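This document opens with one chain alone, in structure tokens, the form predicted alone.
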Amino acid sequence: MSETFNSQSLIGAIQRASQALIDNSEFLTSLDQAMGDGDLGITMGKVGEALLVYTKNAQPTDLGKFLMSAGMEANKAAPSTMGTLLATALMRAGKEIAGKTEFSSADAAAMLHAAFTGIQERGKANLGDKTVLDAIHPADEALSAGIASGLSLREAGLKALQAAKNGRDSVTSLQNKVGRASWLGERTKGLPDPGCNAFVVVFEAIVGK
């Protein structure tokens, strides 16, 4: 199915994701506190607020530059580990549609894949380490497969959202191996990963329920 989306589609997606991060700040903080940290919700809320300001009244002509600049705004708002990873994801995604005024379903799949690759390279984590990658990777694969099979972006997005949730849930029983959470060792087994949940919050807001 051939679909194209304009700047307002992209802006709307960013704004929904940003508002979801703000609305879920306390939830994400509670998950992060259980892992021995506690600032994830605050960090993501700051990013959400910054991106809402950035996108207000925006009329981009180059969607790639618009996304890459959004990444820089996210990094300025929250120069933390997760803030940096989110900024990297936005900038990598932006490169996929550099110079474009519209984007296709295939472009959307390429953007998600670029975001996944960027986070993996920047964070230096592996699948199964119980990080945000464990939710993004299955979503990336499901979205690409859905688009390739002819599904609409929304149909493929819903399948990808379910895949992200499954990925998130599949690592809950595991031990966190990266970041401050890894300091708790086996005590992280059975605790939901904050990064995985943050991605599901964002992706669900973009796709819709």
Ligand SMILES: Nc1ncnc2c1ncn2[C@@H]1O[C@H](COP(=O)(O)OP(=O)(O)O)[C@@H](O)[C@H]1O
The other form holds:
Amino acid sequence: MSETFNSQSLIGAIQRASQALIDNSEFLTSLDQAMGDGDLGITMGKVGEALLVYTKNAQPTDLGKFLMSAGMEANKAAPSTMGTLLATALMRAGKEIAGKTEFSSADAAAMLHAAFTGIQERGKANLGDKTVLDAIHPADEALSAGIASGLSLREAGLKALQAAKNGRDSVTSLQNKVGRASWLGERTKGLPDPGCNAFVVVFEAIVGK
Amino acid sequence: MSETFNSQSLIGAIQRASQALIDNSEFLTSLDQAMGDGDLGITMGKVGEALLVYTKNAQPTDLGKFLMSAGMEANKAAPSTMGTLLATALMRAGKEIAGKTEFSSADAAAMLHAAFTGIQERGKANLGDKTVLDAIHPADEALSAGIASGLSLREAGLKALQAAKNGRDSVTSLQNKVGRASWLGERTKGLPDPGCNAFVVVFEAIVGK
Amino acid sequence: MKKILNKPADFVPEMLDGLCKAYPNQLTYAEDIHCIVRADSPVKNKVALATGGGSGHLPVFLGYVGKGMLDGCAVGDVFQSPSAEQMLSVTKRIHGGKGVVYIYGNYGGDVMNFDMAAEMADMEDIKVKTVLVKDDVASAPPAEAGRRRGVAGMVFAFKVAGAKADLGGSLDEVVAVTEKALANTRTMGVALSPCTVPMAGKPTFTIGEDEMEIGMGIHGEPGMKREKLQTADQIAERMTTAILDDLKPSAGDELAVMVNGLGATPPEELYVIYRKVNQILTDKKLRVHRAYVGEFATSMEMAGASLTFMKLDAELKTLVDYPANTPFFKQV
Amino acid sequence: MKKILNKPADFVPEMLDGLCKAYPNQLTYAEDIHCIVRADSPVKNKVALATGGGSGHLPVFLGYVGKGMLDGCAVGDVFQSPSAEQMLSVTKRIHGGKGVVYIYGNYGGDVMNFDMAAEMADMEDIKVKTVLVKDDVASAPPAEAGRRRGVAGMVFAFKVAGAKADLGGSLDEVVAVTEKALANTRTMGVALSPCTVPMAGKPTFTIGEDEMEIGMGIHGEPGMKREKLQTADQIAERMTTAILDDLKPSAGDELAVMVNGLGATPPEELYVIYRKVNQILTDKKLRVHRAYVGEFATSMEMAGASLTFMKLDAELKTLVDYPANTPFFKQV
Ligand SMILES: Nc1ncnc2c1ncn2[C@@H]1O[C@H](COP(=O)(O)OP(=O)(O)O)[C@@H](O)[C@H]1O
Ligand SMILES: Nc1ncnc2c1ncn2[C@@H]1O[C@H](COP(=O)(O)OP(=O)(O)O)[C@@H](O)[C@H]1O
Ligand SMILES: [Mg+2]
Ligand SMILES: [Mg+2]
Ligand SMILES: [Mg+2]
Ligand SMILES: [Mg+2]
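What would the structure be for the form predicted in complex with the named molecule, given that what you showed me was the form predicted alone?
All chains and molecules follow, beginning with the one already shown.
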């Protein structure tokens, strides 16, 4: 028995994620202030606003194209590191459902995987470098495994969310190896990674608690 | 019976005046801060230091030349408005006793008058513009009158000092009409004029209390 | 820190509008997409040079668009990368048939967006090559020099690349000489006070009245260490030593030297620094071929300064000396 | 405000030393007497132009010594006049046989010292004429314009006089055209924060976090009034109106416009101001012949800006457009 999801599910997910980014703006900024340039809340908020505008009254037929354009909007709204990675993720996820009007749980898992791969290719970071990859990668694996083992998207999603949180927390003690935070060197040990937290915010909003 | 004064009297007067300028540095600065650029104490202090160096171990023969060079030193040390006026005063006073090895009370009166005239010519201010002229002019008149009426230089000097103080106080309620303070317009009414006070400091040190 | 502003959100577009109105014969401003290009773009048969980055660093980046330096610039929000779309737009506007070189600072957002733009340009058959500026010795040890951020040294890269392109160099030649210039360029800076991003409304960091941050980045990224404020000579010596230890020039070498003010520090103080730098170099038998002292890469009203050396060979000397004429950088 | 300093008393000589080491081919520094003159002084058969004034205003004063502008400058301590002896020394070093023009700001100490220097030069048979800069409309009402202080407008005077002298103008011609330029020049400024004179060690004045001073002078002389900080557009309008009310140009007139930063205010903010100034002028059918935006006359790290207009005729336009090449001012 395979679930399917329509454009309204997709739009709803984007809108929940967008709202969550806006609502967590101060939280994300405070994390980025501790080890970066303190803009993460502002940029993620801008992406959220842009996607709320973009999805308002949208009636997409080609969900793939719809997601790819969402990526372009996100990039325009906030071409920061996380903004650009998020844009890349949206575009790559869109490619997975190009031409489709609805998508399956397997599609959803493929989309998250494509998002992960896209972020890895665009940012050229390695796992353990303490970037958003360290949250999205375990989520990707958990979601694929869950769907493969027959779980519903919601059940698998909740497992993936837990994996994302674990991934996020597992790198806190490490030193940031790439990006702006890397210039802080040792001082980043013990500080939560802002990008990992941004991913958890987005993913939790999509999956629900 | 006419008094005469030798080079040691002249050097002593310069040194007392110099020390007084140094000692009153903060006081003069505070007055200049209220209506000017707050440098008067610094510049007058520099003039004082320079003249102490200049007069140390000096054994002048031509007192006129000695005073003129003192003026050049003062100008080099602090070419501010008051510094330059003081330099001009020293040079003009020097001219009055050019070639002399000692000087009389009448010479002293002529020197103060020449200083007044020099300051007026150099600064082109009018009486009542609320400048140093309004302290030095009554002092000049009182000194000349006192000497003419047979007073000793000390007695006439004390009268002239009182006249300088009265002159200084009489312009406090007025508005500064020239120089930096004039840009403040109405706001200068009621504030004591820094230049008048500088003259009183110098003159009191020369005459004694 | 107080600012002369209208609505913070309008800061960048208003700044761009004013700037292009001030130099209508030199610059063209594509309003919709926040791109600045030379008024005579595209210059035919010249390799075109593009840069881009966040606002708040004037003259970096767009101040170097003009004859003898850059052809175009994609302008981001304050301290924010411009988008790939903006960069692509600049690329298309300036391409004169001989390819385009992207020269910009090594910041994650900028790199990703320029990479995306290069991929898109490639699809439109425009040849794009990239040279990344990574001159800040304070941002990573020599072994990890690839991680270093790009600061004031990028101005030397713009100068050299611009001259080479103006002299008719090919795409590969321009890239090669710019890479050579950057391989010989190092920067180190100190910050004394923060700046305020208009949209954020509060200072980027706080620092004690008697402290300075050694090696701070131009967006307020923390540096190597925070210390008691030192004298001008000590600061100059500190920066000079850090750069020389990394650049390792030999006695007799000639340098281009830049003492750069971060914003609030007056030129007078920069010359006091230059005096000591010059003394140290003279002692070490290093010769200053050309000195640049002033504001070249700023962080709005941040107080502080950076020092950049570029070791020169005959070719780089010619290119450094070549004339340039942009609204912010003129050399006769 | 923190400063990058060694001993405060050495600030000016160290600054001068560094500056002249940075531009050895352009400037010569007479160390004993704190004079800066063109390296090729005296320029034979050219009217020589001298200025002078306190330090702390770079590029004013000495930054404008160079081809197409000034021949020499007497340098005072921070915010202090140089001495008559220094001015005389500059006069003698730059005199090329056609006389010397003194162009400087209307400040008591400077006027008296330059007057003394002129008297001494006269005794040495050097013809000296003086043009005083009194462009600050905020410092006195029109009826007492003779009392006004000289601020950023002096840069236009240097530009015009320098071009005329370079073109071979006689002493009287240079004086006449400089006076014409200044009769058509007005400036108005606002300050947002004070600066600190190194020897004093504390700010020149205090001002609230939400206040600005309208019409403040470049040494921190109080202005016309202290007010709540306004928006960039309001400030621009304020300054523009004050100048236009005084200058009274007619529709169709052409202007040279300068938006000058006082030190800490970033160029970005100056362009936001220029944008509005340009709008107002366009609305009033006044045309901007040339715009200068940047730091031209500063008060060390003071935050704020000034606006200067010079109304142009055909002759002034030619002279404004004439090339110049000094360490701080280059026009191609
Ligand atoms: N190369 C990279 N690949 C993947 N993620 C990255 C990379 N560089 C940085 N990040 C993530 O981006 C986060 C910071 O995002 P953001 O504030 O947008 O960066 P910036 O302000 O430097 O552009 C970091 O916490 C990290 O998780
Ligand atoms: N033209 C003038 N003639 C005579 N005295 C003057 C003149 N202008 C100013 N002064 C006097 O100078 C005093 C200020 O001296 P100073 O602080 O040296 O001036 P500044 O700092 O403006 O050079 C004033 O209080 C006034 O008495
Ligand atoms: Mg960030
Ligand atoms: Mg950022
Ligand atoms: Mg004063
Ligand atoms: Mg003064």
